[in-house]
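Presented below, as structure tokens, is a lone chain in the form predicted on its own.
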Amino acid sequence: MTNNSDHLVRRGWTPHGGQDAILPPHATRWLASRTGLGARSTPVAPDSTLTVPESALPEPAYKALADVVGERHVLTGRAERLGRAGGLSYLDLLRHRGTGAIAVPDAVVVPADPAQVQQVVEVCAAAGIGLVPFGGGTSVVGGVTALRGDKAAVVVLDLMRLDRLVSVDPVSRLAVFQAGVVAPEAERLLAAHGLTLGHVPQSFERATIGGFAATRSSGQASAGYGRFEDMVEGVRVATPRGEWRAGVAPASAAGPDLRQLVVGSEGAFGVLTEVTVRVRELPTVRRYEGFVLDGWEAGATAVRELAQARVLADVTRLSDPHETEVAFAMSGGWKTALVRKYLRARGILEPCLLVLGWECTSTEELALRRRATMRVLRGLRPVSLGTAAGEKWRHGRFSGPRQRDALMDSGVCVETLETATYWSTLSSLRTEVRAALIGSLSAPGRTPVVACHISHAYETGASLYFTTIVPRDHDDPEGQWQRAKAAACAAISDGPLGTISHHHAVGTDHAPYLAKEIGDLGTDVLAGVKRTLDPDGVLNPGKLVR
């Protein structure tokens, strides 16, 4: 078996060639005073200290896979396998720092095109080998964990070589991408045609087109461009039963939309190899602004009224008072005391930061849309922070994941979770989830910060995205977050009506709560689809359907 050192994957949120985040002194001081964070750090562990079992891939399966993709692209070396072991959740990153066991695949297979993917799937099905599709590896819910299930071995199918823009139809505004194209590259390729996808989640720098579709991703500008499932016009899928294509027209009444069986299926029904997406004209004019409203209820009301008046900006993001506090305190450019003094003089006692961003193709379009938005917003008496605050957010929009690496270096337990609900239950669900997180994470000497924002709004409801920051329990760091996540999930599934996931997907973390949301009959429907497409259960074992 080969021990090829190509295609290494870095463990951490900072992308290849990116600049590592560093916590400035003022941020460290704030964390110490606000949370009780001490001086103890948790650096990244050298790979040589991590336990990586020998590959259990049978020799006949190895040879069959090598016949398909070439021996150079069946990677069984320690570093290559460790580089695709799990996603980028707090627990994943913690395990790569030497805490807890890592589920390491037995091999990494790197096919060159959809035909090779189909052959790899068929080889694994015939050999009874588990197969985990892997794009950018940004799952934060265990979606790419290399679980064996009842299989003797499991391989990761890395789609990085499926990196082509296959075709562009500028008349219909359609583009066909191979599944492994990373989001920034997709935008670069489309820009050459004067087009954009406009899908910009926080994982943008690393995530892939196939991953967006497999998880029903939602981007920061989804109010303007839509969620990713709204963009998908067609799919090409490799399954153990053969290749499957779905989507032939912009709309159809020819039965249920089978594309939606694949979109959100997390690789459990098949491996996405190509995705046809709806694209739009590349924006030439952008304007981002910051506003502050007084208190969560006023802020949520503002977003609801904008949504129901159908005048949302492309980016509409509301931070609650706790997240606003974090933003003020962690940002080196904002002098917290001066900002608070300025806001209090204008009657703002519980600041909630609202960021609005418009992306348009002309100054006339921008003026028209902004005027409609501001007509609704002015009635709620916001305080404007101007374009400087909006631009600061836009230019730092991907700093959160990188900052997580720096926070973990400093001994912080930092993690996120999200949900969505209707407007009538939004505030009560936020209250319940916050209480669950605070109650489970509070301990002598450790005071958690639980922040929340709305990043996706609809006429009927909105998402809630929570971030927790608390000093790590060094005696039981895994259990610290596992208990908190369980408490929050129970608050979502047992309390006010909410979904267990708005855009992070199911993975392993949310699997125990799925049946309660979709019902036993819904679980049977998914299991029936799984049996039809993947009768031997080799595709992404332990995810979505158990």
Second form
2 protein chains.
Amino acid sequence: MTNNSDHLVRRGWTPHGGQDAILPPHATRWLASRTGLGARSTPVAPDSTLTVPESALPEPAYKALADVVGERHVLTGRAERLGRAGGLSYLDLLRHRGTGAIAVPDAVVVPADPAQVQQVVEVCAAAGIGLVPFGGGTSVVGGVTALRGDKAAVVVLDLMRLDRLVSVDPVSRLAVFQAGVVAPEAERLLAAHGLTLGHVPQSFERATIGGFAATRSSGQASAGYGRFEDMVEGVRVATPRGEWRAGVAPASAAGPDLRQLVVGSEGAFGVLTEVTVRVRELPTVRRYEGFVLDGWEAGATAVRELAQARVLADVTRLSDPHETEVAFAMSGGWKTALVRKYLRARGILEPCLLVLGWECTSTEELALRRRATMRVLRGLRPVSLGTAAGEKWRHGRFSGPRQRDALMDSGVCVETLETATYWSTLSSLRTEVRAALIGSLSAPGRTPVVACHISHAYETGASLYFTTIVPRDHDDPEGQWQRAKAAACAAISDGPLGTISHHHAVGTDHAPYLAKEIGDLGTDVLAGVKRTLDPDGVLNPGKLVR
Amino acid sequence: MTNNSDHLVRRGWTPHGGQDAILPPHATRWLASRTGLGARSTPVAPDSTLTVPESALPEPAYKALADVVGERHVLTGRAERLGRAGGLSYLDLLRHRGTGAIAVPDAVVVPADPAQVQQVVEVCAAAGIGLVPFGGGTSVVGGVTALRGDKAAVVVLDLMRLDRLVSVDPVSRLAVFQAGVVAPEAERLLAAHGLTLGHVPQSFERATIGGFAATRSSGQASAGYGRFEDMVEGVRVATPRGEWRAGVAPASAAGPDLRQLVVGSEGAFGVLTEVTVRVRELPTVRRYEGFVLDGWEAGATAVRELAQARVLADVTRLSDPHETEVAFAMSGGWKTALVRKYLRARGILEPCLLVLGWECTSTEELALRRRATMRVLRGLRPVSLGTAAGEKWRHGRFSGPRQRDALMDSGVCVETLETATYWSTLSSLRTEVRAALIGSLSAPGRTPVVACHISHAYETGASLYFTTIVPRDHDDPEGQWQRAKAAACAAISDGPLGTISHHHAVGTDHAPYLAKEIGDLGTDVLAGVKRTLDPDGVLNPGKLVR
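What does the same protein look like in the form predicted together with a further copy of the same chain, given that the last one was the form predicted on its own?
Every chain and every other molecule in the complex is listed next, the one we just looked at coming first.
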């Protein structure tokens, strides 16, 4: 075996770069006063200090893989393997700061195209080696953790070389992408045709088309562009039993929609190699506006009424009072005081920030759509903060992960989790999850901030996205979050009806809660499909189907 | 065993009733001149002339079923069994006119509620007896044909007693219906809450909520209200392995969407007993308008541009020149001439009728939505026929089946079929299917009329719905249509990409073409799910999974 270093050593976000990776002094001061955070720096551990076991990939398997992709595309070097060891959850990041053992793959295989992926899958199935598909590596639920399951070795299949826009049908508004195309590159390739995908999750800068499909991703503009599953028109999948394609028409009654069985399958049924997506005309006119409503109930009612009237802006995002407080605090203390005074004068005692963003192809379209939205919204007496507040949100829309890096450097336990439920249970679910997080994270000298927003709204319900900030328990950093996550998941799973994941998939972290949501028969159905397509169970061991 | 006659003896539409079940003289004249139709009446055969084998239901199974539902709900009488023998395809109707053998079930079981359905399923599984779920019995693809498969006997499970609205959540806009609720009754029950489902397929008057889900139905207002699968939020299913529920939130990333595996499963995985659907505010303002565009390409472009601008009217329906000719002819000859003259003066040589219908909750909503639609449409120079033409279509929207009865009485071979494809292949697929139908149905003295419309449009493509009218081949009436259907299916399946069914499901008629569409692995996946949920293969034998 040889080591290679000419491939990207993956890890982290823009490696500690960018303005937004530095906490401004006023934010640090606010955090200290609000949560009890002390001064303690906990930077990323140098890779050399991390424990990386020797590769257990058997020599014959290495040779078979190298025969398919070439020796220089089977990576067994320490840095390359560590670079694909796990995703980007708080626990993943902690472990890369040296808190605990990391599941490191025995090798990284980097095929060139769908045909090579198919061969790699077949080699692994024949050799009984686990195979973890890896796109942007941005999973926050352990979806790309290189678990071995009952296999002797596990390799990561990195899709970075499947980076092509295969074809565009501008009449049908369809584009075929290879699975490894990163979202910004997909947009760049489409923009040359005057088209856009419009899928902008917070992981946008690194996540891939294949990953979006594998996890049932949902972007910040899902109210306008739909969830990723709504965009998927066709899939090409490499399975141990051969290549499988699904999807021949925009809609069909020829049996169940098998595309929807592939979307969300997290690589456990096969490796997505191509995805055919619906695309749209590139917007030329955009408007983002901030509004404030008084209290959570008023805000949630506004979003519900917009959703049920089917006049949501493309981006529709409501922060609860706590997230609004964080937003105000992070943007500077003196402004907060002025804004609060301004709002109090208008009767707003518990401000909830509502961001509405439209992406249109003409000013006339924008005018008509905005009028329809405002017609419904007006009755709920929002206070406008104008386009500056909207643009501020838009400008920082992808900065969350980098801010998290900065917070982690400062010794903060910071993580998010999300769920969705129907409107009639939304407020009680928010209350329950919030209470679970606060209850499990509160400790002497550590006061958690638990903020929540609605970022995805439907006619029948909405998502709830929680962000938790609390000083880290340096004696048991992993356990601190694991207990909080367990408490929140129990609240979702046992309490008011909610899904264990609205757009982050199951991975390892939600696996214990899946059966409760889909039932024993649902679990059996997934296992039946797995047996059909991956009879030896080599694909993404320990994920989706155990 | 006893015979019972207090249950509805099902069959036909409003039994030969209504004005629209009689062909007006001008229509008969037009048909004669256009197709060569002669005068020959071929009415429905009296039931007494049809061959009905004795029930083969073993006595122990009868007793076990009677123990569950009570003796009076296990029907073994000739009329009751014939009344649930097959659906309402042209071939089904022909057979009930005495052209060939009818697959008659050995008994009809009529459970009272989901719990009894579950028990009936378990009795049939234990006894190895085929079980065909039966809602409105309106399948036009053999979906409810009582095939035995490898079983000694087959019973129809009639869901007519599962007729309740179980619950309504007006905040979340959700309603839970028992599967046997007929669409007009569902609307009546919802209207009491100021709500509507908005699912209006042509089978509306008889079809059921469970049937809509089982077949992935799509209604005439699908552009506004969505396909039925878009409305399904949850399902309750009776399977031989126990009861299964799916769906806890409007959207989820907790694995693949298993609801979408149940929707379209045609009773082969389980019997739908309850369906949770998204509902909407009852519209109070409606407007239906007729327009004419010049030629198919202009018309299809109009619908495509409306769909891609996301400003489709709730009902958006484009007739090709042939269907427009039929519509004009059926509504009276002298009017046609005047309309043609009017249109010619406006440069329309090959009129294509476009019906747009909005269903709104306020005049302001209607104004905003109509303005958005007309903004896109105006550039395509449509000629307005006003609201009278739109209202005429709306008034007759459910009359198709009754008109078909009248046409069949007059000796016509009349049937429909449908497909869907992406926009870039839509016109070539229409041409190919049209050619296949005309080629196979043309004969000396018999000239087919093949009409087509788009009734369901998406951003990436649309449906094509064909209606065929030709004098019946009285020597081989079944073969005449079977050959035409085979030719059309080959054109869809082999030629330009299309789905074998856009909203009529697979049933028996499309079964030979399914594997081509979903691939061998897709077929295996369905079989794997079937084995998981129905290991003895008793559910709807011969459908979906063979």
